[in-house]
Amino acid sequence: MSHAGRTIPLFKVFMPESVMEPLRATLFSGYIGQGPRVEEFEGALSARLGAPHALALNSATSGLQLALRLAGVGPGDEVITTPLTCAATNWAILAQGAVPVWADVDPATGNLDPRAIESLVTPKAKAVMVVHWGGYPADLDETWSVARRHGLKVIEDAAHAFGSTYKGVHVGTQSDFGVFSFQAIKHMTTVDGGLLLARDASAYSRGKRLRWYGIDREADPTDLRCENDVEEWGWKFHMNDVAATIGLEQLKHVDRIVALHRDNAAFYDRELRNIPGVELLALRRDRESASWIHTIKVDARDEFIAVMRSRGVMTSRVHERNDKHSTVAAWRRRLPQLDAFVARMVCIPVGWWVSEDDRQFIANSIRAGW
């Protein structure tokens, strides 16, 4: 079995051409930096999120990393997390001097189980870190009533779920903080960039300051090119007019290509029920996926990755499980349920370029085993 001599991929990059007249305006323009543009994007991306506190930044790390420290997240802290993730996740936490604290994911899943915050809650927690695997929205409800009883912020990590929505509402719109990714190979790009959502207004204005080394560039300055008195220190994360003006373009289509996902996603929820081996994750009519990524359990899933590259599809993990690395051997925990999940997940190509035949044929290739 083969697919007309051709590999479908896992992940392809989505580029309008009529991206070109816009950057071209803009590349010529003589403002390039953090400008216009990134103030047009910010305010349609918050029209369009239902979010008034939004920060455009140059990476969803960036975003990570700046919630956390908003959160008064600072060195020897810990943040309840999931393993289950890109490291950015929880790298961004070891940034800030502090300590992840691995929770358990829901098997049905793979988000992180609130089930397990409860236990792991010390004195020296801080926040809890949600992230919404493969765009599928992680129990928010639950989470937010743990958090709230101890005293914790609640960072939702949405890099995967532009698009998602939660009870209807925009994921990463009503947690203390919300990071969305805009690299590459998401479901829209500003080639890198992300967007930070605050809840509270006065963290909004101090991470508008943040992103810009700490500088108030609001206020009236006594020289054109030196700032005022930095009270506190900032890093150089925001995004630039360039990217912006990328995503100003991509948004007029990012409708369509969640749409298309999603359509495929549902497709293979149809096509691979009762198939000996496969096991798909669970669903709820309470929430809907941007289904950026497709993930589905098997059984001997190394055999099936090799067999569906020899038939032309790409497949992959995706993410290690962050707590498997050296650098953060020391807090390793017994994750029963990460292991199980683990050890049978494997992501098909879903994305905006998998055609009808595509999907038939990635169905038909599961159908007849491995």
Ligand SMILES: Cc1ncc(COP(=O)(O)O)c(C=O)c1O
Contents of the next structure:
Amino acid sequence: MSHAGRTIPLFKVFMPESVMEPLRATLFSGYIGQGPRVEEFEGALSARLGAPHALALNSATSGLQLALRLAGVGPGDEVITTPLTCAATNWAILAQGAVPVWADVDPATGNLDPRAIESLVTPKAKAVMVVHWGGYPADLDETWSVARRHGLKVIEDAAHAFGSTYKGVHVGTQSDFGVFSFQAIKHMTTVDGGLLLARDASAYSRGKRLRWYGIDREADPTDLRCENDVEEWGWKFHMNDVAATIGLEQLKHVDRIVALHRDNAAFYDRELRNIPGVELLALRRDRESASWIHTIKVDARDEFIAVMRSRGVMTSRVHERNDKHSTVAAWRRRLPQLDAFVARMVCIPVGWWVSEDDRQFIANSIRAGW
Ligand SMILES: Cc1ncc(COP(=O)(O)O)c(C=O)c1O
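Okay, that is the form predicted alone; can I get the form predicted in complex with the ligand now?
Every chain and every other molecule in the complex is listed next, the one we just looked at coming first.
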């Protein structure tokens, strides 16, 4: 079995031709730093997500670090977090000099299991980091409730989840902080870029300064911004107008892109039922995934990946569990649900580029066995 001699990729960059005209205009406008396009992009994202405090940044990694700092996480503090994510989520905790406290995951979704949080809370705990794995919304109500009981801030890493909703509301908009990624292969891209949503107006204003050296760009400049006092140093985390121009064009297409991902995911949820050796993840009625990636659990996973590759279908685990790396070896704990999840999980192509033919081929191929 092979797929007409080509490989169905797991990721593909979406870039509309129509980006060229506005991009040209920005590139030759004489201003390509953080300027009017960034502001316009932030306004458009605020409107799309229903979140008033939006900061466009150079990456989600920066957004996570900024969120942690705004949440008051510093050296020696603890952040309860999931290992099943991109390294960016947890290395941002390390960058703040803080300690990742690994929580086990829900075996039905791969998301942080809120039932694991309570027993991990110590006086040093400052925040909980949740990741919406593949776009599938985490158990936010339960997470908020335990976080509230212990005075912990909640940061949502929604890098996979542009378009995902929880109880009808866009993820990332109701916690203390929400972070999105516009890196190359996300639902929408600015080549590299990120977004930080802050619930609180004062965290937003502080974040606005800390993304640009701590300088208040809105204060009245008499000599550029030379004499503006920096009360608190910040990073260079802002987005630029070139990236924002691409983002504004991408935003026109993102709902259609997300719908295509979802349609393919729904197809697999129908077609892959009742196949021996295949287990599907949970589908709860109160939330909708943007299906950035589509994870299933299979027996003999490594053989599955090899056989699918031989048939022209790229599949992968996508992210290594973060607690496995040497750099965090000191904080390893027993996580039996995660162990069982990562032993069988694999992601299959689900994105906008997967045609009806492609997805049927993939489903047939899985049904045929490996
Ligand atoms: C869950 C998660 N968080 C954060 C990031 C980091 O995003 P960025 O590349 O925009 O820094 C990624 C990147 O893929 C991710 O998958």
